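Next comes just one chain, in structure tokens: the form predicted on its own.
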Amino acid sequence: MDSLHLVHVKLLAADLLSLTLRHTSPPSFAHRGRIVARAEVVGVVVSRDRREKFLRFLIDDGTGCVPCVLWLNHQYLNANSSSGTLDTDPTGEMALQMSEVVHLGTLLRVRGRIVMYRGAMQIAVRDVILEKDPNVELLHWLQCVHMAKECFDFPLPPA
């Protein structure tokens, strides 16, 4: 099996969301004929949608928008049958901080597992980083060609 299915992949917008869907269960992406499984983008917060249990958002990088959600439930899972308390959930606890970093007009980047909703491709969200430096978004941009060139433009190896 490739490896490229294990890391988050370095993609560009137009790249992730022209991703070819494989009929697999569970549901996988190939990219150039490699598995991709995990994404890492980097762009600006362009829209933003909070609800109770999620946190959907748009991060554009000026190649096309790619649909974020951070899931904010985790806390309503581990509610403790006894005291009729909630525990203390450190995952959900990072995932309300991570939200807290999601403003319109932020530099993130963000790491996560593409997934398909409603027909729509988006990254369920496990990782959002505020970027102070809009370098990044440069150095994102030749990074993701410095992949195309060294992992995407090559045959696969043999099976």
Second form
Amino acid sequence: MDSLHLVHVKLLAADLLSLTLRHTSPPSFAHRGRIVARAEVVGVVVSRDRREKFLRFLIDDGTGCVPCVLWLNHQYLNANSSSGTLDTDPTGEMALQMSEVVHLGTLLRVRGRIVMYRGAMQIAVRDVILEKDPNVELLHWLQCVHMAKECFDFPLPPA
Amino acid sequence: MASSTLKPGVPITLRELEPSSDVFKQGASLRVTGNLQSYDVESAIAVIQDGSASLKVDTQHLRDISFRTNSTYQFIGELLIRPDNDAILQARVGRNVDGLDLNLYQQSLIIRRQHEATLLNSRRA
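Got the form predicted on its own; any chance of the form predicted together with its partner chain too?
Expanding to the full complex; the earlier chain stays at the top.
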């Protein structure tokens, strides 16, 4: 199998939002014939909606706005399991810490799984990184272009 | 939260923002970058500059941003064109981008646009 499905693929929003939906179970996505399951985008937060169990936000990289959801419901999930509570759940704490860097106008790098929600693509966030150097966004653009030329433009390896 | 159909702020250089250009349209969503030339506290109007080109930016909706003359700022918002082609960007978000290499920004933008044009053509084909 093509190994791209294992990594967070650097994508521009326009590329991410135009992925082809493959009707598999669970749904998967393809970019020029290659399966892409996880993505990494870099852009500016232009919308933010904090709820009790999740944080939804939009990342604008100039080619599109990517909807992202960061789940903050770990305490509810843990309450239903015997594994522990939020106090001992590093994942829940990390999610809360990540939610605190999501502010309007900040430059973020977001990684996560690509999922469908109500017919639209979004990223189920795994990592949020606050980027303080504005030049990293340019590097991301160039890496996306490089990936397109050096990876996606080549035919798939034989199965 | 705003709809996920919110338009992206298309990055442009201030020099490209001329009345004859394709991006000079009422309501166009743009991302602009420039050095802060002046800021009026009462009107919340900032003027940013890039070389000989400048643009007024209405910052009344922005919070948690402090303005320093000669620092570099980036804004995303909608273009409002008033009579006599007097343009002002109504900013939705803004940030300080001191340290941004403006030459690298412009060169990267050119490469990115070429990539976007190639993608667009391949989708049409």
